[in-house]
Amino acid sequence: MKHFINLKDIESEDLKKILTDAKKRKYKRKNLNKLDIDKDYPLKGKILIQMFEKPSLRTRMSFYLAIRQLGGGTITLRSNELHLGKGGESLADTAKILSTYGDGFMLRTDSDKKISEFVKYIKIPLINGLSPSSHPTQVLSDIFTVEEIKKKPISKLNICWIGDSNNVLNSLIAASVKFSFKLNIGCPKKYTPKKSVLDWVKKNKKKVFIFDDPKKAVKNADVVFSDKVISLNDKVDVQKKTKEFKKFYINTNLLKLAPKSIFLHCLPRGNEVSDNVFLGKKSHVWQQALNRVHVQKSILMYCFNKLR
């Protein structure tokens, strides 16, 4: 049994195997409908339990299609329908019950501690569909999209992130170590990644480059990533934070400094990028979103020990 919680905890070779499997599976589905099952039925009879404590569109849809295309099924639970450590049932007991009914558990949560607690007691693979510190399924899928479009390993590309330091960036930083690619980060000084994240990079004898000038960060980038500056559950002064990120607005003038770049955004978007960029020729956000299905499938294969 294998969990998929943080990219930093998974071997580079395993991450590459997941991407290789995803490429093969996407190619083989060229003439199939959305609910047609892969011909090898690798997860026939398996059920994935999904639970969402935070709103979800792409993660919800992609995991639903992923397990269905692999021959299995899914059931989605709402957190307010469960005790989750409240109302007389411990998190440990909930984990044991989920292990009895399901074959895998995907959790999208507002608590890293909750994931850590589940790992202690759950007897089936646990997949982190998003937590406050990490979004591993998103970033691994993004690497798939980058390599698909650029037609070369991400290790040979210059990657840039413009925006807030959040869970997606944490996973992108972890990926830069695992896949050995250059990562420039453009953000205001007070919004740089946490010391613990940067210390982990140093511990692995790697480096990320941080700039408080977006023009320096984006120069000659092959890929420019971004995310919402104001996240859904941000408890901040929205007006103040928006003002602090004003010069990090992504528009066509900024991307002229990276003439060969593509633009990716994990969605949903806010006011951090212009329509000209988001809907323009450099943008591949819809392809990026759809690729979540293919990579999610191979993540499930990894967790179920089915990767060859």
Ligand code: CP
Contents of the next structure:
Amino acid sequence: MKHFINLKDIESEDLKKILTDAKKRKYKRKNLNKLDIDKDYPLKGKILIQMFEKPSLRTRMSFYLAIRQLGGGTITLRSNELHLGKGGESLADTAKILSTYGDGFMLRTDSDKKISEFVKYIKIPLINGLSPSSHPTQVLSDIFTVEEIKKKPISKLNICWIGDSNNVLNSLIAASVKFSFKLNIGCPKKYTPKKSVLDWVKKNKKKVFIFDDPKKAVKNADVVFSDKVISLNDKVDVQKKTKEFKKFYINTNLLKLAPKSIFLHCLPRGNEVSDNVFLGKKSHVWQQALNRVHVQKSILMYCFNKLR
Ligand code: CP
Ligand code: NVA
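Having seen the form predicted alone, can you show the form predicted together with phosphoric acid mono(formamide)ester (CP)?
Below: every chain and molecule of the assembly, starting with the one above.
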């Protein structure tokens, strides 16, 4: 079994294998209903436990469909309904029980430390369904979407991120190293990615390009990504931070500087992008959301050692 916790800790070759499997599976399901099971029934009888310490629509739904389409099932737990959430049971005991009842564990948490603690005790694959520092299932799926739409390996494309240096960007930075693509980041100086993240990029002999001018960042991009300015774990002065990002608002004028670009956003959205862009021709956000089902199926296959 394998965990899926951070893109930076997974071999490029494995990440690429996941995407290849997702492409094949998606193609084979063309005429199937949402709950029809893939012909090979690869995860027959397996149960994925999902636990959410924070809200979720897409991650919850897409993992539900993913495991069902592979022949398994899922149960969703809310941490505040467990003894663990109320402080009445240790994480170690909880992990042992989860390992007894379940075959896989997907966790969305407000603490990176909790993930590393679970890794110590859990005996089944652990999938990070978003933490304060990363959102790996989202970003791997986004790479799938980019390659599907652009019909090219992402290594041949110019990728741009306009927005906060948050969990999604951290995973995108990790992906830029693993998949060797050029990444421009447009954000206010005060919000540049953490030194530890940039040091890791340097250590891997790669570079990301950071601009405090959105026009420079976006110029000739093939893909423009964005995300909410205020993330779930953000304990900030919302008005102040929103104001600091005003210059980085994504509208049709900005995207004119990247005429061939598509627009992607993991959702939910805030006020960082105009309706004209978000609902416009360049935007592929609905396809992006749906692809999470397909890629997460192959992530599950990877975790269960079933990828060929
Ligand atoms: N993009 C994403 O992870 O959405 P949810 O928070 O709704 O799961
Ligand atoms: N950066 C966002 C992503 C939501 C899917 C957050 O953490 O809230």
